[in-house]
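Only one chain is included here, represented as structure tokens and corresponding to the form predicted alone.
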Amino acid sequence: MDQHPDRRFGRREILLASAGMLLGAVTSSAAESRSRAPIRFGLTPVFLTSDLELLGRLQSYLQQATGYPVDLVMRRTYQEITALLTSGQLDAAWICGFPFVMHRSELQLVAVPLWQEKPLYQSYLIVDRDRQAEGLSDLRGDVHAFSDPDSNSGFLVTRAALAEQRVRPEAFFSKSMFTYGHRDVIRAVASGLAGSGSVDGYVYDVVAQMEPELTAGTRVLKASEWLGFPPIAAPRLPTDADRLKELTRALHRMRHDPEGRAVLGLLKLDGFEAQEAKLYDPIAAKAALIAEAG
């Protein structure tokens, strides 16, 4: 008989404090492994993706503002991106306004870039520069290129701008491609691949900036109205509520800092504000005019 019963409970109290830290431990490993999880932010090609310096630079400061690592995802279409962002794969995405209106009741708005201090683009129609043409009709019979189908300035705006006069590209022009970027749509009209291209009014402006010798070959042959600014969007249910609004913050806190600042110097914008989703209305009509055409 153990003449020693506060002994014996005092190894019973050890084992079970033990166990308690043990499990408090495995825990907290597990609670700082999910914090550690990285943002996953999908980037479409718009204008970025051949700029290593710009993607560096980027992820290193959305790195050191939410306290997270940030995973880049990159694909070659809209498509593709906005597939991951809505089966809740990303975080966030910069997407375009057409299928952010085309998943509207899956998504939310996140933040809004400005250029020349407004949340507002253009599309732009560019021909050759020596071309004799005044406006779209003058583009009849043409190779056209387009940058993508999911794409707002690089296809929907032409397409509803024809859908307006009943005709399809097809019928219109004798031949249409998709490039799946605006640069190759520059490319490809500078080049005389193509004899007209439907392209980023922003895109086309920082290049003729960046890169003159590109656009020299072309001009703008017509700008649509101010449209919203391709949008950074996120599942309208996150992934994770906290990371989703560290990268909310960060974004919307860019231009107060100065590695921020020196991404939005590379991209040439003026930062990234918060918006409401109805600046994206135009655009949704134009997709409902498409809808409705056929």
The other form holds:
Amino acid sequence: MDQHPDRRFGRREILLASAGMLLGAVTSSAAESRSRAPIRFGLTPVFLTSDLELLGRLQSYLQQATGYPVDLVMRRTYQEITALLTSGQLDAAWICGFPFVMHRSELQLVAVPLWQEKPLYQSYLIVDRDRQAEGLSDLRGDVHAFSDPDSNSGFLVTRAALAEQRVRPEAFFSKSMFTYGHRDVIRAVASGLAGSGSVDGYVYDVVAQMEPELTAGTRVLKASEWLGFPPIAAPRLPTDADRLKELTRALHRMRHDPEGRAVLGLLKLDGFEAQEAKLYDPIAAKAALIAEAG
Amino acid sequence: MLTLQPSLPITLKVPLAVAALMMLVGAVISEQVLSRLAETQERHLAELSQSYLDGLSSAIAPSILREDNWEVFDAIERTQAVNKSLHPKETIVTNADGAVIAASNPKVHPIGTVIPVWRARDASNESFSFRAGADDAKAVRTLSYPGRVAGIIYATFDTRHLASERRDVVLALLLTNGILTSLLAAAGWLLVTRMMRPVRVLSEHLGVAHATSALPISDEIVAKTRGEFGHLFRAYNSLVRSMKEKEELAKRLAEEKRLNSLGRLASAVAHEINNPLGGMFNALSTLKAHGHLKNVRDVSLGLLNRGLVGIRDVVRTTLTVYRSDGATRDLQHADIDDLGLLIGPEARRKSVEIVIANSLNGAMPLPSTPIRQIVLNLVLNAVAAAPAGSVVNVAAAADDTGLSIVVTDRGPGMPPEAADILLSSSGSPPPYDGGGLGLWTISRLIADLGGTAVVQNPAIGGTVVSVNIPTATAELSNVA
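Same protein, different state: after the form predicted alone, show the form predicted together with the partner chain.
What follows is the whole complex; the chain from before opens it.
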């Protein structure tokens, strides 16, 4: 955003500064919050959105850290969030590596979460705990659960692995479904509704810690290579550079703030940091592969 | 229940009847309660299951057309989670062809499997089935959109909690009814025992009265008892008193009778001894006056001897009657002739002539003493009845069958009551007033010998008494 200053932002800043001076520079941050437009931050249900406490604390931390009111915007699919993001209706959103690489020209990286101190995660191919299978090829004819057609770990990785074998999912699997949630992929496989599923390795491991009874009925058949963790992205042209700057700083400083650490603790993450976009090149390669396969 | 054993005491019968009635009432009420409970449970369950199916239908309606397995599954799970009170056991959603889109337990009903035909048959219309006490209830809902069937929902609900609720109600009813029945039966027992206490007092007294003699109910108890039972007790006591008076009177009468009988017996014995005494004194005077004449002396001594033998026989007869022992002597011709001598003085006193036609020949196998007594008594009666100057005929004859004695007098005829005494069987009691004792004795002796008596009152007047004594050996041994 620094590279893309916004003229309106400057004007608003000046106006606010003048107002602040007129008020004898005693304006409280709360008063500021009320007078400012909120930061709109997008989340998808693919992530751990079922936890209302987490959402509340995340919102509270971001408001306190940025000084802006924060609206957490949730949609059912990555596609909807990505559309809102690329159309400038969100200041930033926690999306997935796949939509990020697909919309790379329209988006910029804001922060990448650190999981086990790395900005990386894996995609898991999971099956029923008692199932005799050794690899993807054993899953032919399955009912397969994907999380989201725009998810890297929940779709792209498996789709690309099949593409390498020159097979399309609808031909390989007897049926595939989208649950629009990594946790629901685990539920689908654990219940037996789906014979196998593609799931975010980070979500699977966190669920295994938090709700061991849910993952108990499943096992990881295959873990992918390490790939870039779902990032927080913003429109390449920010809707409001200052809001984005505050948001970016709040995310990067999260691990240094007690409230931020509490939120990270709920997320089982270590923090957020700036990363080069090339972190997502392997995902981009997979996307290219399936685009080629058609 | 109303046909209780009559031998049971009323203090048991009433509580038993109360218990039986309570059980009947309890059974009827329980039946009502349980059928109402079953109705309520079924209605409640039907309503809940309909609301469950309504919720699920609206949740899956868009997904079912897309055959979105996950959305349908998720909707089933969420609907089951929010309808926990309904205890959904299994829910299956199929498409119009019966192929499973999603089921609450996908491992049992995987996607795409066609569920059994018998269940699909229900799909033609909406149905709900539940049986009271069953472990589950089933509901089926067909999701129709204008023109076509989109899908079918089969839901099974766990109703074991309803069955256990039913069992609890049954248990509660049993306990309540049991306690109530016991309490009422106990109350009935107490009440009846209390009510029956005077009856028991009366019954105990009557029981004692049956075993020994009636005792009056003590004044203390009578004073404490009011109402009908008070009257009853007083009436019972007066009855006991009057019974006691009667008993004592009867005792006195019996004693008097005993004395009377003894007197009459003594009189009879005296009479029998007295009869030959006149003849014997006569013989003694004859001996004193003409003892030096051998033939006179012999006749008189023979007469004395027979008189003494007669007296001995009377004594023996008396002993026989009262002791049933002693020796018997066969009847001789002289036994009948002697009677003329025995009765002679009495006959002369009354100016009656006795004519004896004795055709007995030698000894007859009949005991002489009772026959002599019979004849003696009959002749004495005849002499007593005969008018002065008349003749009393005595005929004694024997044939193969036995002895026949006929005594005829010219008296006014034997009165019917006297004839009744003579002809009565041996079992009848002696006459009360002492009159006719001679006749009663005759009748008993005749009966003992197995003989018969006939009394005739001929048109010319007087009385003919005929006595027949059979000589059959068996009968003799019986009478001896």
